[in-house]
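Presented as structure tokens, the chain that follows is alone, the form predicted alone.
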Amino acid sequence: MKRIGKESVIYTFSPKHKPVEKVVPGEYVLFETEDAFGGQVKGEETPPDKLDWSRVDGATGPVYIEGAEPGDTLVVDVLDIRLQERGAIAAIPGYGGLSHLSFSPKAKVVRVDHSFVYFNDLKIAVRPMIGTIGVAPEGDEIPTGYPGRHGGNMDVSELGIGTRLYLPVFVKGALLALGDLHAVQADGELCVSAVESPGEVLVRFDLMRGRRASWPILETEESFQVIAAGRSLEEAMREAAEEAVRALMRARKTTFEEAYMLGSLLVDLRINQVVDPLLGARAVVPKGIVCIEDFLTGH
């Protein structure tokens, strides 16, 4: 197993980054990550509106996956996520889903254990997840705080232990990096942050050659989820829904109209986050009527 230390941090996904490690498909890789605030929130006295934003939303990596070529799909199995025993969350004026309201900046530090996040007198079940994971785009670099077709800061609440992520490969070696671990996050990530925690992520890579999806695909025990982004939630939902309907067309060997109707019966549309420069949504398709190959096309 290879270990990628949190000192290997990037703030953009870019084909220009030099890989910090090379791995082969099937190899186990442990990523150490700093929290999304870059470790700047030391306590509740930290003014979150005074953070150095150049140190926010870093990702550990990138790693070069041997054999990955443009047009392939990188398969990432999330085997384990281990968090430190503290996390931070912040409300920052001008940010989040309620950025139009006036409120005071506030940071909160909470205790995290294997079962719960302790928020005042509430015990909230821990659901460790990866906020940011992606590959290098083929064109200009993309800040790690942005979601997109390359992955990035998708903030999908279900992207946790036991899930599988399919990422389109745009450059040789893929150049994957990840970070921004959350102890718990609801869909939407309403206030601009979740319980942000440093930690470790154990993953295993594989490749599907010569085919890729238009957007990242998350596989859970029960579903395949198209993860899309847009300048508005409407745009993000349209992108995700179209990919889901086209997958239904391929799976059922039917017309667009039939698949479109089937989508109204079976495909759930969910909000990932409403706080990043691009907003995120996903289309959730139950397993049993589609398989991953239905989302992939040759390039």
The other form holds:
There are 2 protein chains.
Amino acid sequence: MKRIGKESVIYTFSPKHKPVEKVVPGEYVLFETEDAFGGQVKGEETPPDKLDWSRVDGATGPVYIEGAEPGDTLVVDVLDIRLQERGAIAAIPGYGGLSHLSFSPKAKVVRVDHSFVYFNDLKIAVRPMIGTIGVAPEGDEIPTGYPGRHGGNMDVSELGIGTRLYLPVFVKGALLALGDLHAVQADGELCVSAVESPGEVLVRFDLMRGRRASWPILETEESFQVIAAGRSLEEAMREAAEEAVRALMRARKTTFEEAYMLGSLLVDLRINQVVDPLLGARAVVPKGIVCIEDFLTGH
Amino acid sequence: MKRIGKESVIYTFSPKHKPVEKVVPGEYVLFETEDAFGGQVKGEETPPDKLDWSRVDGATGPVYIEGAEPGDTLVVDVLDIRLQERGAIAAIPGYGGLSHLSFSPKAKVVRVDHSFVYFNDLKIAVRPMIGTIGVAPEGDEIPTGYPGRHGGNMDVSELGIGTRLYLPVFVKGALLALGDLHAVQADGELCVSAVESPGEVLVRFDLMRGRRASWPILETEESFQVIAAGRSLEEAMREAAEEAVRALMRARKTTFEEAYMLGSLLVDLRINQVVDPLLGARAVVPKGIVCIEDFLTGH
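If the one shown is the form predicted alone, what is the structure of the form predicted together with another copy of the chain?
So here's everything in the complex, that chain up top.
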């Protein structure tokens, strides 16, 4: 098993980054990650509007996956997520889904154990998830705080233990990095942060050669989910929904019009987050009527 | 039990409509409804881009609820939804979440029974729901195709049998009407229609005096949901999320900042529909940390 230490941190996804490790498909890889604040939020006394933003949203990596070529799909099995026993949350004026309202900066550190996040007198069930996971894009670097076709800061609440992520590969070796673990986050990530915890993620990679999707695809026990981003929720929704409809056309060997109708009946459009520089939505297609191949196209 | 026939149809929610029936809180009321197309889609041969739009989106009513006063909350228990054994679906160029793409008009009539919608070779589980239910607004009439603070065409997939809807009352008697039943609809209602079926809805009304919410609140087995609408999904989301955060402040007797953080961890922001003249989103707050009173304010 290879271990990627949290000192190997990047703040952009870029084809120019030198990989910190080379791994082969099938081997176990453990990523150690700092929290999304770069460990800067120590408690209520931290002013969250005065963070050093150059140390925020780091991702551990990048890792070079042997054999990954542009046009392939990188398959990432999320086998485990282990969190440290603390998490930080911040409300920062000018940020979040209610950034139009006036409020004060506020930081909070909460205890996290295997079952719960302890928020004042509330016990909230822990649902560990990966906020940021992505590969290098083809061209210009992309800050790790952004979501996109390369993955990145997708903040999908369902991207947890036991799920599988399909990422399009744009450069030789894929150059995967991940970080921004959340102990719990609702759809939307309303206040701009979730319970941000340092921790470790165990993954295993696989490759599908010569075909890929236009956006990351998440596979859960019950669904395939197209994860898209855009300048508005409508734009993100349109991107995700079109990919889902195209997959339904391939799966059912049917017309656009019939697949569009099926989308109305079967495909849940969901909000990922409303707080990052690009907003995120996903199209959730139930398993049983599609398979992963329906989302992929070859060159 | 009072029965409201489908010949009592309105196409606007308006304080000026004469009620077709007066009912008292506690009595059973059965509404008979036409489908959202006004029965015009007969089969594949119907050109869905040539419908008579003046007969679309009708709602049965309005009913005057004895004792309902402006400032009250009208409580609607949805006890049963019975559908006729058919449903119509239409894809109409220029409409729906993918209206920017080019496609052909297409109508379809499908068989519906107690368990399934039969869509070609697919059997899709039936989940009956009410697309349109609302009260008269204070001022100008609102077309029944619009969602708003008065309810209306909310198209919330979870508004089904066994749920309870809390509507703010704006005029004496409330003047409730409902229609637009769906045999099944995913979040988003992507193609602009769901499986549109004629049918019957059995409800029972109650009143909460002197206090109301700013938007309709849906109560399901597991959650309270603020149902909002806006010119964009972001606007609808902001309205729903702010109401949810205000309810959390009251429920937890805490500050805006702490409630905003809790919103990030606990409140799922969901898409209702992306296809009506105003777009719809909801904020889903789990039960157990709030009660309905937390959403209501008095005069």
